[in-house]
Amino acid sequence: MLSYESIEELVAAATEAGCSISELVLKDQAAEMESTELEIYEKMELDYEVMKNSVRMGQDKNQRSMSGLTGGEGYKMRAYATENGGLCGSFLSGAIARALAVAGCNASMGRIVAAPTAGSCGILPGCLISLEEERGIDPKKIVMSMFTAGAFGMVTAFRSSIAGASGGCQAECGTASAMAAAALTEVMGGTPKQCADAFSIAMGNQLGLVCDPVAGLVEIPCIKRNVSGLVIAFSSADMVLAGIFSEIPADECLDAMREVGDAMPAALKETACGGFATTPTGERLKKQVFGERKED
């Protein structure tokens, strides 16, 4: 059975097996948890349907937070993405929508998958959702690459870290956006070496990437955060779908991520102690949430 204490371990098992992630992972799952490949599935694909809630809920033109700081993002960019297509094309920007939808979705109480975590829970939906709606890809080879990203982000939590409180937005939003890459790049068609290479890119690009939520809520700028990263996650797959592959490994940049995350200073670690948090603008929003703050 798989240990997935290493990207390297599970490239090669799967190649050895001469098959996707995916099979490789399904089937160790399926053996781990005493029960059948199809019964694994089903499970996995009643959280796709999450995911696809998750978009409805968050395109509703009056969806607002609870803080009342953000709202009705996935509204407005799927009205801008319908009317245009924008700078980016329908597709991406469609894309687009779907992750702030998800986003605004957590941000308003509602149901989503964390994937890997709350905050960064946009990114994989919003590409995989995309592929299935506007490319007319099977949806069941869309389930079956969530457990492509599973194991890579099973990986990431073993090797390195997916808390913004330990290793800032590039754990959560970062990772997030590798295994988003690696879920792409089999649902079109790469090899597992190849979906390793879109996860290193991806992460590679988002290395440092800071947690500093404006008064500690997971709104400003985690919500736009999933977006840039839902952007890296297609161009990475799209680079290595082309030929281009990473220099670094993939464990290496695993172990690079919990080495900048280690140095980070705690400020800028979750703690609203830096960054956005403290600009004039996010103390005055974290003053209108919350009030002002009386002195012991």
Contents of the next structure:
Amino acid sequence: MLSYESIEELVAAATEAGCSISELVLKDQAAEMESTELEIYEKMELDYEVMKNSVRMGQDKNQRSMSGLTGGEGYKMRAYATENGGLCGSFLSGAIARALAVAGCNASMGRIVAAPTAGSCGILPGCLISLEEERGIDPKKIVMSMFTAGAFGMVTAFRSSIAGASGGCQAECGTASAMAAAALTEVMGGTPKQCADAFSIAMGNQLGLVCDPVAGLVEIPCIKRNVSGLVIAFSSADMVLAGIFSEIPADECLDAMREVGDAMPAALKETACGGFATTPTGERLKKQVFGERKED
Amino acid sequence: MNIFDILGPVMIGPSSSHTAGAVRIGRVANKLMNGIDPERVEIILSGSFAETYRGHGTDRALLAGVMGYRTFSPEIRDAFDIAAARHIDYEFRKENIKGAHPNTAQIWFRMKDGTEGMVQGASVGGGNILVNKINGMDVAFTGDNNTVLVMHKDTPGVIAAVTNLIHWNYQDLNIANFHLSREKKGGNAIMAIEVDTVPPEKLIDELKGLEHVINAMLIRRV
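The form predicted in complex with its partner chain is what I need now, so please give it after the form predicted alone.
Now the complete complex, all chains and molecules, led by this one.
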């Protein structure tokens, strides 16, 4: 049985067994949940299907959030990406459109997979579905990589946190992005150690990111932070696949994330008492959504 | 924790704590009502739930849970219309519950036959909940496990009778967590017993047959 207390453990066990981290984790989780590997795999496949449906729903032209503050980002980005690919090129622009769509689907009370949280739910699907739809990669490989992403997330939850209320946005979008970087690396043929390195780089790029939602809603800046998390996941995986490694090991990176989260003032940890939330415009938008109802 | 706690739950957005967790608190009330629609339900929102419930659909989510829907049910969005169609009279109130977790809801319900009850629960992050009160008495269970609730008279020997019955009749049934509280000495008391596997329905009837036991029910994983 794996303890999921360190990423070093996962890398060492997979390297020793001569398999990928996802194969190791699938076997372990099947034993843990007293199910067959096929059952657990199919459960993950269902998660992947839900993610694809979230993209579809979030790319609707008329998608609006419950509060009315946001909407239509997935549709606009999809149109732009299809037209000429924009500055990022059609692959990355398309991936950005998917992340926006899933985050928008979430904001409009659509069905999503928390990965690891609802606020950060667009990053992993944006990365993975793009590999299948734009690069024709075997979806089985992609579903398998979700076990690697999930295992790294479990270690994060144990060593640090995946909740904005305790660690800020670095714990939500940061974790999602780092998980996605590890999954992308595995799909593209990286070693277990390279998966860990991509995870570290992505996490390192988001240390200190605060959770400052306008009006306390999972919309501003959350939806667009799913995009930055996605872009960091791709760039981290690409760096590692190019032969660049992370100087700071993944576990130390998680310990640092925890330390930074602890040092962060409460105002910047999902309380909507600082950052974007308390800008004049943030306050005005809050009034716009809740203001006139405060007295009831 | 398993891998689907990280890649999951599959849920209706936008917030695991303010939407998915709220559905699960509502579902505990649904279980207490044996899945039957109440005549009236009054839901008190406290702390962050009171501040931001509209934008997160916390109110719809709680009501949907009361009606038995799951964290992934698309019906959550239409919970108000569905409740009206099912003739459930519902009301939301904002009130600061002292000392409660910031994301706390109290659900008071009245059935058509006049019986009443309440549940207080907190959404503690990532869709996880902690139920802290049932019918006014302190409890502590998460809804992650199957929980057996035993309402009884505070009398010596009741706990032994209940746990003995569980052990002798169902040797494989392991208790994961046990919490006891009472209104006052010799008054009403409640045991919340979290177990690792799904206990057979028969267990509940057997528990109800014990002396000093007023009622027993199974709250399956919500």
